[in-house]
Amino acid sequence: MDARPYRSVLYIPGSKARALEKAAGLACDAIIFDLEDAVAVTEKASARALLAETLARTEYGPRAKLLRINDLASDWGRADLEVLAETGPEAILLPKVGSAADVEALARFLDARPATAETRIWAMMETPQGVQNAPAIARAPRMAGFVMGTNDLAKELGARFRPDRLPLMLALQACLMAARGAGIVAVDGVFNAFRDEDGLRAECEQGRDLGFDGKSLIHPAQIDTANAVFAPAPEELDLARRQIAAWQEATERGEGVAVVDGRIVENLHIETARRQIARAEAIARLKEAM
């Protein structure tokens, strides 16, 4: 899986000089640079047109890139991926994934492409045959990554919007599971109410605790708050290390087990204390080179 952190990925709108230029400047982990549903039908060419400009010319550090096309059954997909092939795109995000074939069928548009040789491919999970067909889609060549497209699939779906999500909590733990069965990263769908801090909080705890990389985010003023909470805490950080020095004391002794705080310490645990100390450095990596 992809070692860098995915805490945060900003929506910007293709169609929008001033966020495209604000984004290379924000705290973000990873960007989504939208040609779809963020730009209305009758500015999908000049969209096109000006990301194409933009992405030639901005430095946007260490973050992530995934460039969303349209759909390819639509009358700009096709358009999309000529233009920006051309770029040498991170990655393509392609929306509206329904099987392993529709990853296929971009996969084979970049391999005979020289630009596109490393560009990795991104599904949006937002529909309930994508749901059903995760696990192939998910080790589908070139692909790295799943965005929970919650919006559309609750539309799908029928489903009303809860705070605990429990509608979607099927969907939402399939794709995850697919995702890690398969190595890929995860990251959660977006929280709609820009200006709910808490409730963004609430929802961010909840797709942490489930277990995704990082949300989707619809504003700027979303980003520190998906950061704080997708990233270790101090004192996880802590009793990782903690657990990691018994670990290695008891193995020394010949010993299986250790205890820390009054709890057995196994493998598996220094494992998942290994991996949150791991995060923690990719973060601060990232950080330094913002």
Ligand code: COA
Given for the second form:
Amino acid sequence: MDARPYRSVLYIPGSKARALEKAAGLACDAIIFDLEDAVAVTEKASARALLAETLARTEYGPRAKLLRINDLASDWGRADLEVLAETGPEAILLPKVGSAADVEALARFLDARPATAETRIWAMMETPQGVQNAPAIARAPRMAGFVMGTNDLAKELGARFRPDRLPLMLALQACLMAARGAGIVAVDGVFNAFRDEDGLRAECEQGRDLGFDGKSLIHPAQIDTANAVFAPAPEELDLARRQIAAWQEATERGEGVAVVDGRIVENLHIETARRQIARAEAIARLKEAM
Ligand code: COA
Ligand code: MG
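Mind pulling up the form predicted in complex with coenzyme A next to the form predicted alone we just looked at?
Full assembly next; the chain just shown is listed first.
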């Protein structure tokens, strides 16, 4: 799996020059440059040109860059792909993926061009068909990550918004399960009320507890919360280090199990502890590079 952090994944409308400039200095781990739903129908062509031109001259540093094109069955998707492929993108984010065949078609397009030899594919998981086909989509060629499209999904299901997201839980978990089974990244959906910080924090915590790598965001004011919630906390790192030390001592004594804070520590807990430490180190390296 991509070892980079994806705690905060910010959408930027490809039509908004000011936001595109601003993003180069924001503390988000990744950016979704959007030509799809954040761009009005009347602005599709101008946003495509603005985005291609901005990507060619702007340095976005260590932030991961995902380019969200329009659906390939739409009037604009193919043109988005033709123009953005020229920029040698690290990743294309495909909206409304319904099956592995959608990803395979995009992969064939990328295979045919030298500029996109290394380009990875990410999928928006936001339709009932996509969720049902999640395991095959996660294993399709060039796949690197899922982004949950919770607004589209709620619309398709006829589900209502609830703070506990119970109506979406099956889909969230099915996609997470598929992503983990294939070893790809999984990013949670957006929180629409971008001025409600407590609501955002609660939803980030829920996504983190489910196992997501991070949250997709719509406004810069949401970045700090996502970065904090999806990073290992100091007390978690402290526990991880104590678990590793105790387990090493136990192993030297010829025992396979240690006890820390009244709880057993086995080999599998050590893997989790090491992963937490590696995550904290990756976050520190990213911060350093910004
Ligand atoms: N990325 C980068 N910068 C952004 C931004 C974003 N997603 N959203 C807002 N900003 C910038 C604005 O340009 C503004 O910059 P400035 O003050 O330096 O000029 C600053 O942040 C404050 O913006 P604010 O006035 O609070 O927001 P707004 O009312 O202009 O816009 C939204 C609110 C929700 C319309 C806007 O944030 C947005 O378009 N978000 C993305 C929506 C999207 O991509 N949807 C598709 C996926 S669900
Ligand atoms: Mg969508």
